[in-house]
Every structure is written in structure tokens, then in C-alpha cells.
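Next up: just one chain, as C-alpha cells, the form predicted alone.
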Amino acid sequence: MPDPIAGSQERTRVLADGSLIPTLGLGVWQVPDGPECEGAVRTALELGYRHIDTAQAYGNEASVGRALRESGVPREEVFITTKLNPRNRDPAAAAEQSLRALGVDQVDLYIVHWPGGGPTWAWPGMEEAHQRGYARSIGVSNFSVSELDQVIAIATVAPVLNQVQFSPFEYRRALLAACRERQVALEAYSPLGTGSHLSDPTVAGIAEALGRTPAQVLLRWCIQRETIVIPKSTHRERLAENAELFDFALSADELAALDALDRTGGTERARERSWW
């Protein structure tokens, strides 16, 4: 079958260290370890996805690795992200454990999952994981501008990415602008609001006018805001639908209408309330 992601210059982005990351990925947060996770990853790879995002805290790295091996897709064609659980106080040792669980020699991106215990303590260990070749690139997640700046100030190897909650409803303009200024890619998680954003009248109206689905409109907004996006689904039809983002565009008026849905005041924060 044709690759729905192929044929668009938007489908990849060059990170500050020169690594290439697909702009659309599959997130596997809250997908149970075992057949459900393996099935979602295998299906995504069959549909042309080449970016899978997992984490130590998710407990499903082994399933991601099994699905990758069983898919027949060469390892070098798939961008794999995992995240340090800050409760693991040795980032390099934790990365080595993740590699064993995934069954790979290296991950493409290793990021600090949240700034637990403060934003900087983990970074020397992240750099050690990078130096040992456990991770091609390193970054952070759920870091505000001030937390990001604290890491950059002590870094020998700067973070290349900040993964945060981001959608028209969480349009963190100041954080996005600061990341751009610092050459840190912003990656959007929960772009569909775990489903809660799909029924919004503005989103639904734009989708109907374009002959698209609400999910496609929300994900396309992220792409046009120059972010990387990692929606989660375990259903084949939704995985296929979420990949069909590169053959249409939102107009300036449609973007503005979606921008106006923001509930954060254009914040530089990564979260309104911490969950750690």
C-alpha cells in the first residue's frame, strides 16, 4: 500500500545536532505492555510511521522492541525515543537498561521525562549516556523556559528537544518562541487532549469545511506551528487517519481560529500543574 507519510518535505525535521526526526510519531503512553502495545507499534510501522515514542515510566519498552523486530522494518529506518524516569538516579545506567529492554544498541533520542528533583541534576548523566553511544541525541520533557535555560547553562551537549503538552488549547506561544530561539525543537504530546478536544465546535467546524476529521485538523495545526507531534492510538483506522496530514493545509484564518482556543495565555510554562 502507498505510504501516507511519503511525498512531503514536512515529514522530517533536522535537529540542532544534525539528526533527522520524523515530524509524526506514535506515542505509547498508557498502552499496556504486551499484545496491545506490540499490535499498535506493528500497525503503525505497516502504515508508514517511522517514529515511536516510549519511556521507562510507561513499562512497555520491551513491547516496542518486539514489535520493531517482528515488523521487518530495518532498525535504522525507525526513530526511537525513550525517556529517563527521574526516579532512576543514574541516567546512563537507566539508558543501558532501556537498550536491553528495547533490544537495540542505541536509541535515537533520550530525554529527561520531567524535571523531578530539579532541572539540572540529571544532565551530566544524560551527557554520559550520549558519550557512551547509548543515545544519538538527548533532550528534555515538561521543562519551562527557565528550567530549559538552567540546563543549557551547565550543558556541554545542549538539549535538542523539549517534549510538552501542546495543542490549540495549550498553545504555549512563549515556550515555543523560546525553544526556537535556543534551537530546541518543540514536540507536542497529548495534541488531541486525550480525545477531549475532538468535539470542540471550532475544531469540528473547520474539519467539516475541509472534509477532514477533527483529529487531522488538530494534528495539522501542530505541523503548521512547526512542532513534532506524537498522537497515541491503538486502532488501525485512527492510526491511518492520523498519518494523513501532509496533503492539505490550514488557511491563515483557520489557524487564527484555532489559536484563539488557547487556555494558557500563551505561557512559557510546560504545564499548568505539575503531576510529579
Second form
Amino acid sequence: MPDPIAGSQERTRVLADGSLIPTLGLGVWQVPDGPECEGAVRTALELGYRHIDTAQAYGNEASVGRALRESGVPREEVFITTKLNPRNRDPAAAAEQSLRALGVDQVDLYIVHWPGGGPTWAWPGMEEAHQRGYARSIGVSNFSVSELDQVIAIATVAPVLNQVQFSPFEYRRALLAACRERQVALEAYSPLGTGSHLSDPTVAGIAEALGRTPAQVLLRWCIQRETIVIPKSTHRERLAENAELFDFALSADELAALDALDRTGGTERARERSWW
Ligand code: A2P
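Can I have the other form now, the form predicted together with adenosine-2'-5'-diphosphate (A2P), not the form predicted alone?
Below: every chain and molecule of the assembly, starting with the one above.
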């Protein structure tokens, strides 16, 4: 029997600054601005998603905002993340522009998209965005342990989250452990390997044994590894499938079999290669 109470405890997480974040979100990376993005966000909200992850660099903040308004779901019920494009050299001014595009007074989380130009220069501006109330929480993305430590060393307001490429195939144990020690939540992007991990035979075998789908197995692994996960889909049935994660659990043996798929050697890096 699924344990509904355990399931509900897994659905949200308390960040180090006391804010709550839903552990499942919709990521809209590579979703074109306009009807496609609006449709995905509207459908996700209809299906019960309460966390949307966008970015200045995705160019689809306006679509996210429109879908949110049209959904009728109260603003305060939805956790919205956007990311500083580090090519914008003024993080607070860039946040203000994001708020205008999204049509909201504040985002729930504002993170440095990648350590472009070095890991620390943006942080005072991120703190300013926080101080002005543009962002309730602030954090980083694609930061290694040493880059994270450089930010923490100069921070007045510490980053609460690091969003990185993470899945059983990119099982960055050293990064996960270091984030935990520093009270930084790890958020997993590309949890399905942008689709490429779905056909793996180990994943498929576990899915078949459990009567689940490969996507659910990969996402459930992220939940049981105590991360926050933001799969992307533009299809209603997949969005629904990806949200059914809290009524089953992977066994210790299944977790171990998935852990063994790691190709990163348990690195403390945030991804294999920088793209910037
Ligand atoms: P689509 O958007 O056409 O549904 P990731 O979250 O790792 O970036 O993976 C996203 C990719 O995986 C997208 O190509 C998405 O396609 C596909 N995808 C998302 N959910 C599922 C699912 N449940 N089953 C199959 N493919 C999926």
C-alpha cells in the first residue's frame, strides 16, 4: 500500500532560508516561446504541478507568466524560478526585467544560470535582487563545489540551491554530499538525460518489474536521492506520468542498480563539460 503521508512529506522541501519548494517542477528549457510553452505550463498547472522553472536565456518568461495568469491558479500557490543570464551584468536590473516579463511582483527563486565571468561577481547583485524583494530565495546553477565555496565565502545571504545536471547516469555523489554539508539543496536538471536515458535496459527492467515507466523510475530515483527534480515535457500524458512519483518507492537494490549507472565517477563538478 502506498503511504500517502510519506508521499506528502516528499512533495515539498524546506530550503535553508525557510522557504518551501515543491520537489517536482516543470522545466521549460528548449520549449519555444509562444503557444507551445504556454500550453505546457497551463497543462502542468491543470495537472497539479506547482513549480515552474524558466530562465532569462530561455526567452520564454512571458509565456510562463501568461499561462500562470490564464490558469486561474493563485500566484502564491506556484513556485517560480528564473535564472540570471550572466551576460546581463546587472543581476538586480535583470531580475526586474524578468518580473516584468513574467508579470509577477517577485519570483520564488532567482539563480545564477552558470558561473560565466567567474563564480562570484554576480553574487552582490543577486543579494541586491533579494534585498529589494525581487526574489524570495537566491541560488546558483552549474556550480562545482569549489565555485560554490567561493560564493559562500563572500556571501552575506548564502545560496540555498544549486541546480545541476543530475541523474543516475550523472550521479555526482561528491557534489550532492558537499551541497548537503553546506545546506544547499541540489536540483536536478535533465533528469531523463533529455530523453536519452529512457531506453536504458536497467531502467526499463526496473520499470517493468514495478509496473511503472522508465521516466517514473528515473524521476523517483531523484526524489529518493533527496533532490528537487524538473523534467521537461510538452505532452499532457507525459506531464501526468512524470507527476506520479509519490505513490511508490524504489527498493535499496533498485536504487543501487541505478546508482551503478553513473558515468561521472561521482564527481564534484556540476556537469562534464562547460558549454559557456
Ligand atoms: P517531450 O517534451 O516531447 O514530451 P529532460 O527532462 O531530461 O530534459 O528530458 C526531456 C525530454 O524527455 C524531452 O525530449 C521530452 O519530450 C522527453 N520526455 C519527458 N517526459 C517523458 C516521458 N514520460 N516519456 C517519454 N519521454 C519523455
